[in-house]
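The chain below stands alone, shown as structure tokens; this is the form predicted alone.
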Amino acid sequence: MKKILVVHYSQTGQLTDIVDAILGPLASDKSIQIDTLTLQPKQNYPFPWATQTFCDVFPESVEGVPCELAPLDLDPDARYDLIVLAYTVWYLSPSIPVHSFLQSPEAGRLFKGTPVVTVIGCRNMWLLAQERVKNCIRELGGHLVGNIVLGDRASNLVGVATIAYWMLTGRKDRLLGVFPKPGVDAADIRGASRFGVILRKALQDDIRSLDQDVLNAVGAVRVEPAYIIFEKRIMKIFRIWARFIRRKGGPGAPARQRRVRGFFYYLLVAIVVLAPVATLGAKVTLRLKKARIDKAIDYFSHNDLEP
């Protein structure tokens, strides 16, 4: 009997749907046991979000400050043949509940010596979040053997509008009746079972020999070149803002709320004014540094860590 542990946190339910679709071919195999660990913060994050609350989680997301999780409903000394770690991206970082779990003693015991496949459900930018997760898995003694990313197909600016509408209203219909539905397309979620077929075969053979290129051949990871540049530039600014806000206290502290509102207004300006300029700058950079960008695309398409 092969044993799989699924670890995830999903506010909207979309990530749960993605995981269920991927693991469908494995769940139907009687020789495979799947256990699920659904992370639950002691003080849950709301959905839909209020604008101020949505922005107030920004500093801790960027700085990797953990929240307190409810007791884990799992034997931390149990051993698994594979861990599937599924997460969403908050401010170019793994969501706070998942990042908190990765900093826990229980994660150290579960991950040590265990193969791991990451599953990411996101809008579009996931590269730096995955770098953090890769580092955590290595520090925990786990072995990252695969990565699967499902993202929103909308363009960057359209995606900002539709995701904000969904996150702040809880509605997953078409904004104004003309925008595409927010989130990962339902057809893409249904089609994710193809990854499960590959995982099932690898688990039956030797999961440690799982080839990321085999997953990529059916669309597991697609790296958008412009986002390599965007994410690194944006994260530099995010870190400055995160430190600036946290100097006035921790999550929800009244003293920091004016700075949190300032960050919200910065986001609006960045989206409307700075993003188009950055897009043009990225296109120029892609032409001037093609060899370097191609090397970065290959790196982010696989699971090794930079030395």
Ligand SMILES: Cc1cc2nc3c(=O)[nH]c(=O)nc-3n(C[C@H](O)[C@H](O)[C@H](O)COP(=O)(O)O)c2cc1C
Contents of the next structure:
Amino acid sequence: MKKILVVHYSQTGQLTDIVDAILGPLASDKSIQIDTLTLQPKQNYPFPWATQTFCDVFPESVEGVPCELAPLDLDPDARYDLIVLAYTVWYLSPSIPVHSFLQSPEAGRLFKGTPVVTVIGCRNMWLLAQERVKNCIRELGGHLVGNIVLGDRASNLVGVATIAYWMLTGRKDRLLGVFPKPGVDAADIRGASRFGVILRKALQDDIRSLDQDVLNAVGAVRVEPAYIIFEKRIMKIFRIWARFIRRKGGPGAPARQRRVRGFFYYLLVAIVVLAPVATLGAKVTLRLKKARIDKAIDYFSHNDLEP
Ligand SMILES: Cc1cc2nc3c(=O)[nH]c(=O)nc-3n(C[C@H](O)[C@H](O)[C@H](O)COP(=O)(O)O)c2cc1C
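Could you please show the structure of the form predicted together with the named molecule, as a counterpart to the form predicted alone just displayed?
The complete assembly is shown below, putting the previous chain first.
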């Protein structure tokens, strides 16, 4: 009997649907047991979000400051053949409940010596979040053997508008009747079972030799070259804002709310004015530094960590 542990946190259920689709082919196999750990913050993050609360989680997301989680409903000394760590991205970082779990003593015991596959359900920017998760898994003694990413199909600007609409109203329909539906396309979620077929075979053979290129051949990871440049630039500014806001207090502190509002206005300007300029700039950089960018695409498509 092979044992899999799925660890996940999903607000709207989108990530849960993705995980269920991927694990479908394994769930129907009687020689595989799947245990699920659903992370539960002690103080829940409300959905739909109020704009202020949505921005208030920004500094702790970026700085990796943990929240309190409800006691984990599993034996941390249980041994698994594979851990599937499914997470969403908040501000280019793993969501707070997931990075909180990765800092818990239980995660250390569970991950030590265990192969891990990450599943990311996000809009489109996950590269730096995955670098953080790669680091955590390595520090915990786990072995990252695979990565599967599902993101929105929409272009960057359209995606910002549709996800903001979804997150702030809770409605997953077409904004103004003209925009595409927010989130990961339902057909992409259904189609994710193809990754499960590969995982099942690898689990039967030797999950440690799971080949990311085999997953990538069916679309597990697609790196958008411009985002390699964007994410690094945005993160530099995010770190400054995060430090600036946290100087006035922790999550929800009244003293920091003016700065949180300032960050919101910065985000608006960044999206409407800076993003189009940056897109043009990135196009130029991509041409000039093609060899370097190709190397970076290859790096972000695989599971090793930069030395
Ligand atoms: C506070 C917040 C920040 C987010 N930041 C990003 C981001 O930086 N990159 C990205 O691709 N998606 C981002 N998203 C979208 C999420 O990764 C995810 O797609 C969405 O929240 C739905 O996930 P769910 O399964 O938890 O409902 C963000 C969502 C939230 C709530």
